[in-house]
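Taking the form predicted on its own, here's one chain by itself in structure tokens.
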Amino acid sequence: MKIASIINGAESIDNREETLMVYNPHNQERVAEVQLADENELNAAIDNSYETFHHTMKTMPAHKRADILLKAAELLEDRLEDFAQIITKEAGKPIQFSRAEVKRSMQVIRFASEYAKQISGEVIPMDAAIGGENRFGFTKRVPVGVVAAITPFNFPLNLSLHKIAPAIAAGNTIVLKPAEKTPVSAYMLVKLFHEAGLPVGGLNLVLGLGEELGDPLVKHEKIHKVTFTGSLGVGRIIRENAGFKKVTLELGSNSPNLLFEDADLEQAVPSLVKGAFAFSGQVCISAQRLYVHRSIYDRFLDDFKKRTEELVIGDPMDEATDFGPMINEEAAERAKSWIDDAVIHGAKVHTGGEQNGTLLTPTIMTDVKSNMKVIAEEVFAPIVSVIPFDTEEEAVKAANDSIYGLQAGVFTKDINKAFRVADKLEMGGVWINEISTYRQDNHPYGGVKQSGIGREGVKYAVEDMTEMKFFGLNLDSYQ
């Protein structure tokens, strides 16, 4: 299978040598050959999106945008298995979780379809100001223009749609630059939207290397907003290069989960196994740091280890598989080196920690120190650290001792303590009696500190993809 960028509905395939192979992380079978775009193609895509915005999308009525989105959701539902299979092949995600991602993606599009008809402004009480008598004022939200969407490999369909669907709902056009490791699902998605009736210039796909196309995409004068999900390092560069453009950055995390002495372990332990090791820990809000009250620490650790070792490791295409490979061998080797470094400095591996190619077995660590990479940085791997605490203040202080602040989990039956702790945690979101890894597609999602800027979740993304425009009228002029 050979794929290329899609600009104004046409694939730009030629005989150039600049190609990239996409391999299945599990067995290294070739999934696709990608013809890489150059800067000329990128500029063509941006110009086409700019023209389409001004000539078509900007004036497209809300009901039509909503209908296109609804049709796209219906088409995706019809092709659920096709998309799930390709996600598993290009990302190595177990098929059961790939199907769940496609179902969530359908929901994102439907949320966007519904919200496209609800974008509204407000009437301003002009006479509240001295001299405002006989003046009428109101606001409306207008689309920003061309949105650059730069997406990661870990949820190649759903995270792309968290950018694309709200952009369409708001009346924008999009230039999509997906992760080079997982371009096939993006390629299929763009074709699906065109089939659903979206003007072909409304969504252009550029397949290329981030280091070559990232800067010119972000800096381009015809790009009005940049929305990015990925690493902190790249996010910093985007923030510096974007100038006065609107920017949404969904960056890293090392999410803490706090279990107090009255936590329901029957509910918490299996949830945290899933939260720590789903998609081999390659999730921004993966449960990376578990702070457990000392009175339940031993019981928790024993059960957590037992349930972790029951995970079925194997071929992601197997229906029974719970746990598969990391995205590539380099990522697995990097994570293994962090484990080894922590052990050298006194940490203990309770289970896992074995690497073979792209597979790193689910790893539970204890006796970690706050300056170890497995605690201080985002591991983005199947590594979780379990840390005892004695007091509420100690746990909150440790959880907040991070450059990140995306999402956290708090487990307690004491509702007063739950809200008190949640208020003290420096996070964009806190779940009570739920794992940090849980995300719904309709709540505001985003971080504080160096976890990012702005919020996703369809309604909140639409707000960031529109501008508020004021209209004022002097009624005296009509008398």
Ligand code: NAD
The other form holds:
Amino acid sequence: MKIASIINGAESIDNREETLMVYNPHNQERVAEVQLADENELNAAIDNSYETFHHTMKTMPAHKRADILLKAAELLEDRLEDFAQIITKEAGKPIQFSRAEVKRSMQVIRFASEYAKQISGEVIPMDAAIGGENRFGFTKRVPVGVVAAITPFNFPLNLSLHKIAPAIAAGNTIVLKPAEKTPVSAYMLVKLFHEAGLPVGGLNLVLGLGEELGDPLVKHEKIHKVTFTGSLGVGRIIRENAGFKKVTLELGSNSPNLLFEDADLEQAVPSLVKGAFAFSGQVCISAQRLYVHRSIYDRFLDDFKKRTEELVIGDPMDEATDFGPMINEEAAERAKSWIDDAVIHGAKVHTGGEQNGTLLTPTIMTDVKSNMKVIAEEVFAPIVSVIPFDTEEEAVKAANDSIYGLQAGVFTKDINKAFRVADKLEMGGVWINEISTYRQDNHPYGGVKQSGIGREGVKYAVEDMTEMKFFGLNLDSYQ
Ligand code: NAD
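Since the one above is the form predicted on its own, can you give the form predicted in complex with the ligand too?
Now the full complex is given, and it begins with the chain already shown.
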């Protein structure tokens, strides 16, 4: 399968030599050959999105945008299995999780379809200001224009949709640059939207390397908004390159989960095994740091280890597989080197820690220190550390000792303590009696500190993809 960028609905495959191979991380089989876009194609895509915005999308009524989104959701539902299979092939995600991703993606499009009809402004009490008598003022939310959407490999479908669906709901056009490691599901998605009736220039696809296409895309004067999900390092570059453009950054974290002495371990342990090891920890809100009250530490650790060792490791295409490869060997080697580095400085590997090719076995670490990479940085790998604490204050302080702040989990039956701790945690979101890794697609989602800027979750993304425009009327002139 050879794929190329899609500009104004056309995909022009030629014999150029600049191509990139996408390999299945599990068995290294070739999934696709990608023809890389050059700067001329990038500019053509942006120009076309700009024209389509001004001539079509800007004036398309809300009911039509909602219908297109609904149709896209229906098409995706029909093709659930095709999309799930391709996510598993290109990302190495176990098939049960790929199916779950497609189901979430369908919901995201449906939320956007519903919200397309709700986008509204407010009436301003103009006479509250001296001299404001006989004036009428109101606001509308208007689309920003062309949205550049840059997405990561770990949820290649759903995180693309968290940008595309609200952008369409708001009446924008989009230039999508998906992760070069997982471009095939995004390619299929763009075609699906065209089939659903979206004007073809409403969604253009450019395939290429981030470091080559990223800068000219983000800097281009016809791009009005950049929405990015990915790593902190790239987020920093984008923030600098974007200048005056609106920017949403959904970046990484080293999510903490706090388990107090009265935590329900029956519920917490299996959830945390999933929260730490789903998709080999390559999830931005993966449970990375577990702070456990000393009175339950041994019991927790035994049970957590036992259940972790029960995970079925294998071919992501097998229905029974819970745990598969990392995205590539380089990522697995990098993660393994962080484990080794921690061990040299006194940490212990309680279970796992074995790396072979793209596979790194589910790893639990203890005796870690706050300055070790496995704690201080985002591991983005199947590595979780368990750390005992004595007081609430100590646990909160340790959890907040991070450059990140995306989501946290707090486990206790004491509701007063739960709210007190949740208030003190420096996070974009806190779950009580739920893992940090849990996310629904309709709640506000995003980080504080260096975890990002802005919020996604369809309604909140729409807010960030529209401008508030004020209209005022001097009624005196009608007297
Ligand atoms: P990455 O930052 O390496 O790449 C993300 C995207 O940025 C890719 O499409 C890449 O091509 C592009 N890119 C690279 N250099 C660029 C540049 N100079 N300008 C513009 N674009 C450029 O991330 P990844 O490895 O694909 O994904 C993992 C990261 O994503 C983790 O840090 C993870 O925490 C984060 N993430 C965050 C969220 C969230 O919602 N907060 C969700 C998922 C993943």
